[in-house]
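Just one chain is shown here, as structure tokens, and it is the form predicted on its own.
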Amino acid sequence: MLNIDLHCHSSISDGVLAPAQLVERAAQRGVETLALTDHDDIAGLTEARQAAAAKSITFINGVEISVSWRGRTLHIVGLDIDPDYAPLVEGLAKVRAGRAQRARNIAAELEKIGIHGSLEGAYTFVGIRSLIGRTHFARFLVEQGYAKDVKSVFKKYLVKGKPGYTPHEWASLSDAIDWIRGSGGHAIIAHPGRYDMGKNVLNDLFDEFSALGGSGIEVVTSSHTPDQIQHFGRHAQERNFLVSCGSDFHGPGESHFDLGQLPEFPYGCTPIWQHWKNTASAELIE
């Protein structure tokens, strides 16, 4: 398998890395392929398009917009999207425009529990304001001690359950995959192991998401167990689901794989760049 990673994040959205210094790490690391896929935002792209093609990377304009479905969050990445289609642009807009509210309101939780000034510390982590998300209050109190690093304050604190976290409504499937398709890309389903959801849900997941023009999953993530691998990589088979495969890098030190140098797809499972719309970057993955 070459060396291609379709999931990472630069300090636009929450990654620590600027654009161009996440592509010449990836570049070190003999990436050969890489979409940048910030959180609901594309502003990055420029910058990691033109730090790729001085490095001879095949880049692909990427995405991971956040979505509520039945109560729950999920990611779903878009890939090969053209980033000046303006519904995407405006439909990202919209969402980030819901992450003020929803920092201070972790804010809000986190005070009730005796963890003060942690809005103005998240925003110290911050590249574009209205970006800020968990991985920057994360970031705050792993500073202030709270925890000893990002993974040990998301359990600790920010996911469902635990004393800063708040729930928050994203966009809708059905809008994220429109956007999607309607740039010309590709829509993926983030890291679907992460999502806490029985069998049963999780084929309902899959039936509508495919039922919206969905097309595949990423079956290689750093989130994913080796027998994860192989169990999405089933599901994609079972459904004719494309597979794509990213590290979600996001720091180093904050991430389980670093760029690039990810396992390889279970056998039988059609890649996603075999799909690009982009026929130059298909022959060069080719």
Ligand code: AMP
Contents of the next structure:
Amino acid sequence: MLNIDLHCHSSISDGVLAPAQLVERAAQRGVETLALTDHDDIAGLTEARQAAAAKSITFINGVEISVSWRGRTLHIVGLDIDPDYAPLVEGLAKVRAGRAQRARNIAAELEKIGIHGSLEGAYTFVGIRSLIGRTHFARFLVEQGYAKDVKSVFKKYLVKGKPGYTPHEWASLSDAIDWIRGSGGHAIIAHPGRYDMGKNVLNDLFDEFSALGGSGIEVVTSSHTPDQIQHFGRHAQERNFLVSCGSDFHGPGESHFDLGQLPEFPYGCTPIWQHWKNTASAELIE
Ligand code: AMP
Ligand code: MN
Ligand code: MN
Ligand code: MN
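Starting from the form predicted on its own shown above, please give the structure in the form predicted together with ligand AMP.
So here's everything in the complex, that chain up top.
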């Protein structure tokens, strides 16, 4: 089975390892093709690409864009993007610009329940200041003893209906897809099983995503149970979506899946890399 991982995070966003360290770990785990997909930023791609070349890993430029759609937050992964494409670069800068104010809002919410100093605390875990996000708050809350690990934090804090939650407006779905497609890349709905939406709303999302030029969905991800992998594999086949796979690795001990060595796609799915035929990366994969 191919050892391909198309979704992971470095310390540029909310991962723990620097891009080169992440690639080093991927190499140790036998990953042959890797995409780095930091949240709303592409600043780690150059370092990761160089490290990957030294390890003979095929490297795919990626990003995970935060999107607001019908009052929900979605994540859209862009794969095989051109990091020099100006609308993408400028669009991501705009998305990042909202994070500082949101962080202040989160800290104000936590203050209301007597958790002090979370803004400064969260920033101590941040690599690039403009990328401050909930994971950094979560690490601060763990450090302060409010929960035993990052996963447990998200059961009690920082999510809708819990202390530390604050609504936020990210990119629109159509903008995110346009930036990705305009740069020559493919847009993928990340971890569809994680969104709290019923069947009808999910169908609407898939319809709209398709109409806007989206390419596919993540079927294999650490967010999905084995049943969800089968379920979304069927969805993909029904809709002629390409399928993608990624660990969504954030750091040793923090993520459900380590890099690479992922479960296989359900039979009959068409992997995203079959459509990279015109790029240098595809030649290496085949
Ligand atoms: P943000 O983009 O700042 O809203 O942060 C989103 C990030 O928080 C995700 O990419 C995950 O890394 C993390 N996160 C969200 N929900 C959970 C969860 N239930 N368990 C662990 N991490 C989570
Ligand atoms: Mn994350
Ligand atoms: Mn995500
Ligand atoms: Mn992710």
